[in-house]
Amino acid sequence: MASFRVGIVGASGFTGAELLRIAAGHPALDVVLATGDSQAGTRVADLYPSLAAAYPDLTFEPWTAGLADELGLDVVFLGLPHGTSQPIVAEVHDGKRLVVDLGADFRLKDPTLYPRWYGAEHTIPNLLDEAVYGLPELFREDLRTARLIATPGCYVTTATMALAPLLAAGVVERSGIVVDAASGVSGAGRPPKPTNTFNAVDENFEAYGLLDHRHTPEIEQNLTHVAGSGVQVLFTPHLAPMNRGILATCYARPTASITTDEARAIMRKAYAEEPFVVVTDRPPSTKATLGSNAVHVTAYSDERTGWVVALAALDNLTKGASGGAVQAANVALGLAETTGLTAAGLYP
């Protein structure tokens, strides 16, 4: 198996640490650079003792121009805050090496959406069409030749996997869709904030980003892609007092009478060949996906109220971020898609 020299920019954050963990067990990814400007000079093992056995001597470095070429990097993963990847992508994207952005900077295809949802103009909109959306379950063939990958948002992956088969089959309406989703605190990132301290989160469950969460247009973009025309979603995220995981509960109106068994049959057919999708007959749980690249989905049809309910659960740091990024990179690098990844969760 070929070996690829890997650099992780922004490796000191939670998604970067998860990338380091996955890469440690990946036979083809050789991490030679881990940057973290706020942690420059700190050993990876000191910030994340869980990684000490895999990286006893690796130290976080500051990012400087020219490092990708100097170190001969084949793959660059970017685990940076939204809005900060663009100048680095402009530098390292040469059409040969693979660049995988875990932020939002290349997810939306319409550049006019960035000022509305992210508060700033896109500085290199010419690359938006070139970036391939990193969800193999929807864009596998495009990923095979990708050199720039936009990794999906964690909430977006969950909602998309729950609703995409039903919209693709035309059995639910494209408007009036409601997505209620709850995420673990790691989704807020490693730096402490008033809203993610222990005292703020413990014994608390809270909605946020009501009516204007920035993942809304990304969810609509994905679902419009599978439905064939415009999909409208009301998305409400919640912060749950757990470390990892996302559970999305999605509500849609059926286009015609449909049973629970029929809805699940549509899901099973859509995901029959997907190595990381489990269609269940029981409500999905975040704990079942912990530490894995799996997403568990199911659906119910309520004839009494006339709603179809689709649910999905995943680990927001693995399938919802770093695992999904590696899965997409495997496709682009010509590796088996499952390389270095597991569909089996940790329990208890």
Contents of the next structure:
Number of protein chains: 4
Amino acid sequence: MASFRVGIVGASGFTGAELLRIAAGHPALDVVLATGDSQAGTRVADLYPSLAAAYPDLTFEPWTAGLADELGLDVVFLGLPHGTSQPIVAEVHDGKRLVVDLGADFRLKDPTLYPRWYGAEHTIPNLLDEAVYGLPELFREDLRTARLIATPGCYVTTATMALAPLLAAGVVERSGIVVDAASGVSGAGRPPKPTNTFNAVDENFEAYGLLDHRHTPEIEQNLTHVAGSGVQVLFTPHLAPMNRGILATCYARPTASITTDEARAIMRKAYAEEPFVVVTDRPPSTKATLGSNAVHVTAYSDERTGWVVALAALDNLTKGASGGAVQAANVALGLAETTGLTAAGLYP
Amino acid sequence: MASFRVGIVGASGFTGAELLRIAAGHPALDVVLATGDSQAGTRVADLYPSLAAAYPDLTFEPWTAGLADELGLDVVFLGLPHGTSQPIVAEVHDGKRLVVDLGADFRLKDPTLYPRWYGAEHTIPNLLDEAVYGLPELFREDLRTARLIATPGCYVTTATMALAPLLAAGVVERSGIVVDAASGVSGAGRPPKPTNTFNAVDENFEAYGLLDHRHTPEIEQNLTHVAGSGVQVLFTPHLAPMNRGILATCYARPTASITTDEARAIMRKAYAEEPFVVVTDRPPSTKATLGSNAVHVTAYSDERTGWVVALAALDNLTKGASGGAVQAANVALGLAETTGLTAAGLYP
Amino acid sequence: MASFRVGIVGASGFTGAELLRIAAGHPALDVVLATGDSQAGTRVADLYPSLAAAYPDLTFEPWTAGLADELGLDVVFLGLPHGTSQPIVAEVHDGKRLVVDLGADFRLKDPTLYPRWYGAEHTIPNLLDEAVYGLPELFREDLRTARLIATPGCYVTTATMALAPLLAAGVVERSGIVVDAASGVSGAGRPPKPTNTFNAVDENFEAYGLLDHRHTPEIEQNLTHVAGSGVQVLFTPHLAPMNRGILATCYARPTASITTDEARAIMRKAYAEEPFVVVTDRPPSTKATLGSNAVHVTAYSDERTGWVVALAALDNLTKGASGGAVQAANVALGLAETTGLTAAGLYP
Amino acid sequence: MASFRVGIVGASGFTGAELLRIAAGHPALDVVLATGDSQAGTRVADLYPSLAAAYPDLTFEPWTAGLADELGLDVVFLGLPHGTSQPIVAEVHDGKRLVVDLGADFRLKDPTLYPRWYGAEHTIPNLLDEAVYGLPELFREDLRTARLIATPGCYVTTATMALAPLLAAGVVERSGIVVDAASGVSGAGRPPKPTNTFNAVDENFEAYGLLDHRHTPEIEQNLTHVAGSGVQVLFTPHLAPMNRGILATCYARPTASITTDEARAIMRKAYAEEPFVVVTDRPPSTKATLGSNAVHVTAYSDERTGWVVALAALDNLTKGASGGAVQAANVALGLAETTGLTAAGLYP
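Take the protein just shown as the form predicted on its own and give its structure as the form predicted together with another copy of the chain.
Okay, now the whole complex, with that chain kicking things off.
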């Protein structure tokens, strides 16, 4: 299989490490560069002993302008904090090379949303139109020719996969939607902070980011796209004492009477050809997706109270980040979409 | 301090063990009987090494009719599966002795609800009126003279503590309420089952009991009580990978524009004199309540989407079961309500 | 790549499920049969939702004599309780087909050890000599022509990988060795029991099987093999609150003064060509091996007290069971030894 | 009950928070001061919501010289990093007030050990003789008149409780002892670091501090004290994915043939009058001691390999730190030794 020369910018964080893990088993991705400014000079094997056997000789390097050309990179993945991808994308995006941003900088199409949700103007808003949203289940055709991909946020993928078919089918109302979700701790990233120590998290469950989590406008953007007009959601994330996994439990009002079976039939039809989507008849569990690119979804309709409940589970670092990014990149690179990805979860 | 002779019927389960733990530090409760039919003959110290130093000589006995009189019990706690308390309560409830049922058999006031939610007719419906619902924060005055107390379900206490002040004040709608909650595994009881093994639960988060969990009508009963007329809720429980703790995240529509500060002020006023309630300015965490009888609550109002979010956290085995039961018993026995209970959580 | 028709007998347990997971990504193993007597008729996807996308149509079947021939199986893996493999091996072992037993029935070479450690005479002791011990790091050459492979116990692989190079080099004494190890809970299997519920295990650490764990004679057999004469170990397993992973911390007396660097140099030399062994300069962590076939080892020498400490970490279900079995099978099938296996761990 | 005015210096760490928790339920300890330089100005309720109901008004203050006299403190507890207690003890220790140091500064009797194990000369070595080692099980009589108490290290208490009776009875050798122990993460303290994040610790088990952990000389000091002459141990700590708890599995050579029953009888005799020690007939579990001041111990003798295995389990923050400190303080203050402490663990 032809092989692409890959650079990962911001490879020392969890999404970077997950990209390295996936690339180690991907027959067409050859990682020739892993940058990490704060870890420059550290061996990958020392920061991530889990990668010691796969990358015995790779060392994190500092990012410098010109590196992508110098190394002849075919693909650049970026795993950087929001705001910091923009100048690097501006440089490496040349219309030939594939650039896949795992951060937030190119996810929102409306540039006016950046100051509101991310606290700063977008510096290269002209690229927002060109960036293709990296969710093959919604934008597969656009991805085939994409050279700049914006990988969705982890909660966003989860909520979107749960609600999109129902909104697309017009069977739930576009307003009054509640997305109540719980995530494992890796979503908060690798650097130590008071909120992610073992003692703070273990045996604890709590909500955070109430009313104003940054994934809110992105969920609304996706659901508005499939519904045809404005969708509004209240999104409440929670932190669960586990490493990986997101479950979204979503509440929406039916537009007309609908049964549980009918709601699931809509999901099954929408996802019939999807290689990574499993529509289940019981509540999906995060654990069924551990380390895999699978997403499990289902729906319930409660006629007593007049609610439809849609649920989705996935691994936030795989399908919710690096696995989803590779899936999208596979499409853009003309590879089979499942190359180097597994739908089989690690259990237990 | 005068001491009451206490029997615990069904003491081998987690609520029974928690009662034993609390009683070990309670100056007025003297446990003279602990029954457990499936564990009869087993030393408490062998089934629960955590209690070895506190109860070196206590052994689980089988329950037999007449034991309460024979042993001169002043107080009988029952920690039994639903349906099994009724005949024992019928026997031991004599109008003098205090009977505290931690099960579900006397929680619902409307006897027609038992066949629907518990699958069988109530056998002594005449006692339903006499039973006082064991939530001092709502029924303190009734508890002072109670001889039969029905301790609330763990999720029910959590959701009630979050929503009751707002419904009592009339600031949220009585319909369309969603209670989305997560519990630690001890809520499922001690006996091993495929759903509560470590390997099934650890690193997992999933919903269960969708649309039809038995705590639903009990939440509705409480909230209807405080609201004055019919409240309807959709209740979705989740299982979180931790031993103890429940967090309820509740969504309700405001009846008129309300701010977060106004919602919290209503909570602070309602709970001003409560010894175990903490109204917080940040999202409550289950961990803050570990092993204590405290419940932490707060509220948020989202004007953008038109939702009020009310949250409560507690320890399902303490405030949510055995601690709450002792709190209610203290009231009925004329003791200081906080006797033998702590509001300080174990951290970390 | 040519493909082998594979049957997994006893596929409903954790080692069976791990085999299914690995086989799903293995280009030459085609699973055509998965048996599980207690789960017969259950879809694999229902018992293990993690495998739903990989095996949408596979159902556990009962084992019946003649199935291996009827289905034309090239490879039979057995994941059965000790004692139960023997009659099935007697049937399916025909000298052409590859039989890989993941249980204990063919691990010990000395038939007199079975009554002592497993409570029953071996029924086909003549096959004990023919069975090749499935640890390629020790028996690679024998495995190339093996038709019956006995996969090592999980603790045994761990302790052997830590101690074998030092005993082979004669730098530690053969007696007085202590193997102190901790395992994740999956080692206890899938069926629920009082000792493997979440509430029993979470936030707990304890020893078990003191003095008489069945892996003891197997560790001694391996170490005696490499040392040339009788090695004796005291083995103490512990249960750690995690799903997977074993760490063995082994204590041995040096035969002569030796430094930490010298001890590690012996390990590095012994494992220089091994694709799955990483010799580290810091204490190995179980987490570095999660879901991978890697084993991490190191050693320390304490001149103050006169002890050498050798440590090894691995995933008990992968390298310690099903991954190790596939590695050995790859050798016996003439495939590249690493086919379908990864040395990159899932982190975090 | 008469009440003592208590100050806690360095109260913002875990041992300080545990002291606050215990003091909240202690009838004779009245906390009037909690200092924490890095948290000065923070409300206790904000840093530790678990203490919000118990200490609604307490705020961490900076420590300043003279505070102990100014506030009329009867008891000063110090929970500070090693090296930092010395100047404060020098000031507040006046021979009347009780000073209890939970740090390492006064544990070792031999001043020459401080440079070797703690990297600096002791600044007030004359106080080392006066300091009483705060382990009532070994030094109860000395504690009755103590005004300066050095609370043992958490691993040290665990290993000492396991081995002391056997060494005191002369039934095990004084050399060649191995102490292999595992601890929950709270032993590493509250501040976030790469090694104590949830993602680093959860689902992981690893050794650390190999050969040179600072608790080594302290274990040797205690065991030498009971044995009468020099004891040497190799100590290997491990980190287990749990909040609290230490299990020590200790290996020693019998001086003469001894049975398991004989070894346990020695333990039972040694601890017959101890209110917090439970001698068990099965392996002790850390979970049996959660949040309590209990310590569970047992022993095994393996005649096959010639080892005695002694085990002890406790809660590192309670019996292993703040509970043990209060137990020792109770003795020194003339209170009943168990005042304010429980031997009943939180389960599950």
